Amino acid sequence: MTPRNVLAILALTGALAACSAKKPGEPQATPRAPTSGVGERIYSGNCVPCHQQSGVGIPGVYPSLAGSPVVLGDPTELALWVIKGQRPLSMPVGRYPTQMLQFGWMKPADAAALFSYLRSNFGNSALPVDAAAVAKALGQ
């Protein structure tokens, strides 16, 4: 097996992983968390499968998001990233083999939630985002 098929089988494997039988913006059967650890809960649920449980990544596969300028940069290209797939310029075309899903389900305050959670985790310290940051990128 070459490394370029290896690459290929981990990257469909984490998309297969990120994908749940539940329909995006479908309530939660389990009570929401408290705000604090709505990002945390969010991260769990839906990056761990390619950026992983540590928030390294999988190298040449998945991007590392401890240190990632997209992270640590601008919070409305980050929401335009995540939620719209509208790649930033501090990410360079053709690095990784994958496409970000785009989690257009998300809410304003979900979105602002993951992203103070990624940007003071994994050896990150940026400041929080707020909905109202977020809203404002995407146009609502």
The other form holds:
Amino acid sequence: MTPRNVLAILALTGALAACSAKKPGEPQATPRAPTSGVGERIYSGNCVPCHQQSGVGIPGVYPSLAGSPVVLGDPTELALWVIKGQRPLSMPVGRYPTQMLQFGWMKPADAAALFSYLRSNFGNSALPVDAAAVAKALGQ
Ligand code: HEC
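Could you output the structure for the form predicted together with heme C (HEC), given that the previous block was the form predicted alone?
Full assembly next; the chain just shown is listed first.
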């Protein structure tokens, strides 16, 4: 085998390894902790059309959830906004020409999984939110 062939094989092996690396949003072959999957699934099914898979939104159209003070801040405000459409003070009216849907159907346990997902992805790093905190925020 010539050194050139060896190089080609090495390059190919590297490419194959890169291809098999898991990307976020791809179906997971190995099961993960049940709660971590729930938040990601709710996000993919409900929020991605506007906030995008990467969480960065669309500039001038939909806000980024990466580094968002609402995502990282008080879980009560986050819950009231997403579930009831109650606007936090940190979100002045008129920033965006578009509107967000309300997710009034979301149960506290699902919302908690979703919020925990938002707070630990897209480069965000904040403590997880539990179902009791969401229920309390909603006065339930
Ligand atoms: C139809 C598009 C749309 C969908 C779907 C949507 N959003 Fe939004 N979202 C928006 C818009 C528009 C705003 C800005 C609203 C405003 O400032 O009045 C926003 C704002 C937010 C904010 C505040 C961000 C910030 O810092 O300003 C959070 C948090 C958020 N959305 C979470 C979610 C979650 C979680 C979901 C899924 C359950 C979701 N959104 C689904 C359009 C959407």
